[in-house]
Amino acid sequence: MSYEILEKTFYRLAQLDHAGAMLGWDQAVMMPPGGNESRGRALAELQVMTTEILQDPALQDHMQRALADAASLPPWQQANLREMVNDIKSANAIPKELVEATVLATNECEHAWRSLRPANDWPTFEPMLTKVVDLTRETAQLRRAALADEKGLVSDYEALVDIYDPGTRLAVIDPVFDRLKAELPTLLQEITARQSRAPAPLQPQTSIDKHRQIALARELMSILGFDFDRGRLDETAHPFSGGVSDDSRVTSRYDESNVFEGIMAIVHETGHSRYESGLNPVWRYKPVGGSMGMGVHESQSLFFEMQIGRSRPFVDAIAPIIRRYFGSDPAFSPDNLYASYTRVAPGLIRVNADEVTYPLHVIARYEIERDLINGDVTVADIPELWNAAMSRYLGLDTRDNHQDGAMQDIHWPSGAIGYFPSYTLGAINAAQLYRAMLRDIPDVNGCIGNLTLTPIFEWLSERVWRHGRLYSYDELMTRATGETLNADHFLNHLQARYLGNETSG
C-alpha cells in the first residue's frame, strides 16, 4: 500500500533528523573548534540525503497514489499523510545543490559569528551573512513559486514564515504587531513610572560559582518535570533545547556574575523540553506526531518561563531553593527575586528583555528580515536600521555597537530567517493558554505556589503536547481556548502582572 511505503520512509527521515540533531547539540556542546568545517560538510550531507529520498520520483507516484485512497484512511492517518505531502511538496520545491550550500554557508558564518560577534567585528562578518542571506532568500523564492497556489504566499518572506509557522500569515502577523506598537510604549511608560517610585532590586553581593548554578537549575528542572533519564543538561554559547523526544538535550550558559537570568533560561528551555517529550509516543517518528510550529513551541516554554516562572507563587516556593544552593544573600529574598523577575526597563539585548519590551524587540528584527528577503534593503544596511529600530520603539542607541545590536542573535548566521514572529506569537498564545487554563483549574496559582504541577502539565498534555500535527495552529488553539489567536489576553496579563494585583501568571 502506497501510505505503508510514505510511513516507512518517513521513518527512515525520522532517524536521519535524529542523527542530525546529536551532530548539531556536539557542535554547540562538545565539538572542537577545528572540527567545524568537517562537521558542517557532515551534516549538508544528511541534508541533501533527506533531500534525495524526498524528490525521488518514485515516493511522489506513492503520494498520488496515498492521495487518491486517502479517504478510507483513519483521522490520524490523513493528517499524516497532509503532513508528508507538504513535506515532499516543499522538498521539491529546493534543489538539492542550493540545499548543500546553504547549510555549509550558515555552519561558516555562524561558528564565525561566535567569535566575530565579542570582536564586535561587523566588517568580517558582513559579506559572510550577505552570502546567508542570498541563499535564504533564493530558497524563499523557489518555494513561493512552487507553493503559492497551494499555500497562498503573497511574499517571499512569507515562505519562510510558513516553514516555522505553518499556515500562519503575515495578514494575521502585522495587524497583531501593529497593536502592539501602538499600545506597549504608553505601557511601558506607565509601568516604569511606577516602577521607579520603588527601590531598584538588589544584586547578589558577591559572585555564584558556575558549579552550584547547575545544580540549582538541575534541581528547578526536576521540578517542572524534566526526565534525567531520558534527557541532560550541559552548557554552551547560547541556550536551546535540542535532541529527540526520547533524549532531551537541554543547554544553558552561566554567568557568576547575574544569575537571574541563569535561572529563567532553565525554565525556558525545559518548557521546550516538556512539549517535545510530552508528544504522542504512538506517533513518534510520523509527521503528524511532530510538534506544531515555532508558535506553539515557544507559547509552551514562555508558558513554563512567564505564566509559571515569573509568577508570584513561583518565585516565593523556589525562593529556598534558591537560597539553599547561594546562600542568604537579601538578593535572594522572595521580594527581591520577585521585583528582579518582574523589572521593567528597555535594554539592547533581546534575550534578556522583560516581557513588556521584549516584543519590541521582536517586532524590529520582524521588520529588518521582512525587507531583507522581499529585496528591499541589504544587509550592508542592517546596522543603521537597526539603530532607526532601536531608537523608535526603545530609546536606545546602538551606532557602532554591533555585538549589542544587529549581530546579538544567532538566529541570522544560523539561517533562521522566518523564526522571530514566534516568538511574541507564542507569548500571545501562552497567556491565552492561561487564561482558558483557569477556567478548568481555578487554582493555578495554589499549584504553582505549591510546586504541585502535575495538574497543570496534564492540560498542556490534554490540551496541546499530544496531538503534534494533527490539527492546523487555528484548530489546536481554538480547541484548547475556544478562540483563536487573541492579543487581548497577552495585554491583560501585562496590565495583570504591572499594573493591577497579578492574577494571571
Second form
Number of protein chains: 2
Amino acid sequence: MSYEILEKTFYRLAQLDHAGAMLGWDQAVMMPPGGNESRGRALAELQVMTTEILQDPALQDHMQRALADAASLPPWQQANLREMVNDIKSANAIPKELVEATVLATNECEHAWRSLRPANDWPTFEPMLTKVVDLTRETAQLRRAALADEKGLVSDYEALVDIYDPGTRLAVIDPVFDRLKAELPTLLQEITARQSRAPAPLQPQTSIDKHRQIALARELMSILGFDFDRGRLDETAHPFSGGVSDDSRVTSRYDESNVFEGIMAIVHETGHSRYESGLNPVWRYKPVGGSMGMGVHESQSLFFEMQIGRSRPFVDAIAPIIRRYFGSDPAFSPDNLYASYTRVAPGLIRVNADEVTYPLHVIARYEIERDLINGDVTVADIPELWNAAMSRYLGLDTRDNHQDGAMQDIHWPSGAIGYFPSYTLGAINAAQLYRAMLRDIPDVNGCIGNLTLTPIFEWLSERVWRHGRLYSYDELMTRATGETLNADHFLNHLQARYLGNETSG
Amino acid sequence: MSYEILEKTFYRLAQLDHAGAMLGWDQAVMMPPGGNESRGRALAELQVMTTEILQDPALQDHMQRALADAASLPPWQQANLREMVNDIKSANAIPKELVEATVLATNECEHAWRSLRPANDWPTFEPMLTKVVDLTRETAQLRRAALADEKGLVSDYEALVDIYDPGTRLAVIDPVFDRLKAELPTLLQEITARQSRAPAPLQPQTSIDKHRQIALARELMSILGFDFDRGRLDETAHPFSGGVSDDSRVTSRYDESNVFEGIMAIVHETGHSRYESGLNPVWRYKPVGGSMGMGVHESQSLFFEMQIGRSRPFVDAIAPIIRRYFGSDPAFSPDNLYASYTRVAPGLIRVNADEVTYPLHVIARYEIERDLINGDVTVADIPELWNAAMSRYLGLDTRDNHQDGAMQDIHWPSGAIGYFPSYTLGAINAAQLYRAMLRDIPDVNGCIGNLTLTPIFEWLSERVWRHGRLYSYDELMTRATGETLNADHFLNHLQARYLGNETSG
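Previous: the form predicted on its own; requested now: the form predicted together with a further copy of the same chain:
What follows is the entire complex, opening with the chain shown before.
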C-alpha cells in the first residue's frame, strides 16, 4: 500500500518532469528573449513543487513502511523502490530555499552567458558564476552530509558527481584519469606525427546551404533509427537531446562553411535520443524506467558517434549520401571524409575536440571544478587555471580568450558542476561495449558498412536501453560486457584507429 | 497574513498555468503525433494539481480569514481577493469525480468528433454528445447552486456563461440578441442586394508562396505593435493566440490559393495578443492582473479585425504593403481588397462568416445550448433545431448536412457550452469602444490611414488592457465608454460600413 502511494507520487513527479523538460527545450529553441523572466519563474516553481512533494513528511513515512515490506516486492519494484528512496533522500538533503535560489541564479547566469560568451566578457560573467558556484558548493556540502554514510561519499565534489552519475566514485575516476593523463599526451604526439605525414584533409570549396544540411541530418537520423513521429529536430546554439521518451527533441547547429562536425553532432545526439526512446515503456513514469547516469548516457551517444559514426565502414557508407545532398566536391570522397573524421589536433574547444584530446579537456575541467567545490580555488582563479591546464595537457595558450576558454561550456553557468567526468567515462564505456558486442555480432563492421544497423540497436537495447535503472552502474556494465569499467578498451580503440591500419579502409 | 498566503498560492497556480499554456501551444504547433499520450497525461496531471490546490480545506480557511479582513486592503487587493474567492468557490462547487468524468467524456467525444464530423456521422456522435451535455448540465446545476446567492444566477445555463464571461447575465444578453434577431435579417437582405449590383471581388490569379505570406504577416504584426522579442508567430491548422503575457504565441495558417482571410486572421489574433501583453505587469501572476472574460477578449481581437483591419483606411494603407510582398495582381488593388474584406453572404460555416451574419450563427447556437442545459430540449432534437434556425436566420437548408451544421464546432464536443455568446458580445463591445475612442481621438481614421496606431493602442491600454480584472465587466465598459453594453453602436457600425458611403474610400 505504501509502495503504491510512492508510485503514485512519482507518477506526478514524472509529469512535472515532462513539463520541465519541454519548457526547458522551448526556452533553448523557441522562446523569445522577453519570455525569459516568466519562464525562469515557472521552471523554478515546478522545481519547488517537486522538492515539496519529495520533502513531504508523509512521503517519508510511506517510504519507511515500503522499505519494511520491500522483501515481498518483485525485483523490479525493489529496484524502483531503491530509486525512489534515493530521490527522496537526495531531495531532503537540500532545503527548498536553496533549490529555488539555485534555479534563479543558474537561469540568470545561463541566459547572460548566451550573450557574454560571444562578447568575451569574463568580468561581467565572473560574479554571476560565483553566485552559481557558491550555491552549488552549499548543495554539495549538504548532500554529502546527508548521504555520506549510505553512499560512502568522501568529498563535497563527489556528492555532485553522484548526482549526474549515481554510483560513480572518485576512487574509480582518479586512477582512470591519471592513466589517461599519463598515456594520452604521448599517444597524441605519435598520432599527430603520423598524421602530419599525410596531407591535411580538404574542406569543401563552397559553403553548404543550411537547409541541405538539415535534410541530410534528417536522413542520417532515420538511418540511425530516429522516429520522426516521436521526435523533432530543431536548431540551437548548442546541440542537445531533450524532451521525453515518447517525444524526443534533438537539436543541432549548422555551420555553412564547416559541415563535417554538424554531421557527427547529429549522430551523437541521436545516440542520446535512441537510449531515452528505447527505455522500457512498461516502466514509463517510474524511476526504475528512467535512464541511468550521464556516463551511461554518454556511452550511448559516443557509441553512436565514435564506434559507429567515425568508423571507416560508416564513413564509406554515408559518403554517397552526403554527396547526394552536398554535391561531388572532392572533400566528400570517402578517404577525405574519413581523414577529416579521424583528424587529431589539439584545439581550444571541447565540443570540437577529437576523441584523443577530448579526455584531456574533460580532465582539465574536472580538476578545476573539483577544486572549486572543495574550496581550494575560486571563480576568479579560473582563467589562470584554465590556461595552465590547456598549456600542460594540450600545449595551447588561452590567455584573454575567455570565449574559447572557460566560458565555452554551458555546464558551469547552468549549475551542472560534476557532470564533465561523465563524457570520458562514457567514451570508455562505449569502447568497452563495442568490444563486448563483437563477441555476439562478429560482423559488426559489415552491419555498419551495409547500414544494416538493426542488430546493433537490438544488442544495445537488450544490454542497456531496456533495463532503465534496474541495475546499479557496475552491474549493468558487468551484465553487458562481463566486467566493470576498464580503460584498456578505450586506449586499445585509439591505438587501433589512429596507429593501426584501420585508415587503409 | 491570510491574504498573503492566498496570493502565494495563486502565484503557484499562475506558474502551473504558464506550464499548461506552453505545453498546449507546443501540442498544437510543435509536438510530433507520438508525443500525444504523454502530453495528455502531463496536462491532465497539471490540471489535477490545480484543482487539488484550490480544493485544499486550509485554503478555504485562509479565504474566510482574508474576507474578514478585506476592508483593510487597498482596492486592487480587494479586487484580487474577489477574483481569488471566485476561483476557489468555483473549484469547490464541482466534486472532483464530476471533473474527472467530464474530462473523460469530453476527451472521448472530441476525439471521436475529429473523424465523425468529416464522415457526417450524427447517429454515432449523438450519444457521446448526450453524455457531455448531461455531465455539463450537472456542473451547471452545482455551480448555480453554489454561487446563485452571491452571483444572482437565475438559470443553470447562466452559471455556464459566467465561466467564460464572468458577470455577464442572460438579462443583458437576451434583449440584445432579440434586437439583433429582429434587425440583422433585414439588414442582411439590404446589404446583399446592394453588393449584388457590384461585380464579385477578384481573387489573385496565382497562388502566393507561404513564406511570402509569413513575411507579410510579420510586418503587419509589427505595425500592430506586436513585439517579436516577447512573442512568436508559428503555423497551425487553426489560428490562435496563446502563451503568456510576456511570451505571446500567435499562430496562423496560410492558404496559398486564398490569401485574404489569412491576413485578417493575423490581425484578429494580434488583437488577442496585444490585450494579454498589455495587462498591467505590476499585477503579473495575480488573478486581478489577468484578462477579463472571453467577451472582453473578443472585443479586442474584433476591434483589431473589424474596427481597424477591415476599415477602408487600413485596407488602403496596407494595400501597397501587400503588393510589395505579393506582387501587383489586380486583386490587391485597394478597391478590390476592400470589397473582399467587406463581402457579406449567408454561409453554413460560422468561422468563415462575415460580421453581419456572424451574430446569427451565434444566436442559433445560444438558443440551442441554453435550452439543452435548462432541460427544454435534448441532443436528439439538435439537427431539427439547427435546420430551423439556419433557415429562419440565414435562409439556409442544413438538413442531413451535419458536418456543416451542428457538428461544425469544437465547442460542444469539448464541453465548452456557454462560450458562444462571447463572440457577439465582443463584436458589440468593439463597436462601442470605437465610438468612445472617437470622442478622445477624433481623427482615428487618419491614424489608421497613416498606420500611426500608437494613440489607438494607448487608448485601449488605458481604458481596457491595463485594468486586468480590477473592475466588473459593466464597470470596465462604463469607465471605457460611458455606458454598459449597447448594441446601437454595432448596428450603426454595420449600417455605416455596409449601407453608408465608407465603400467610396
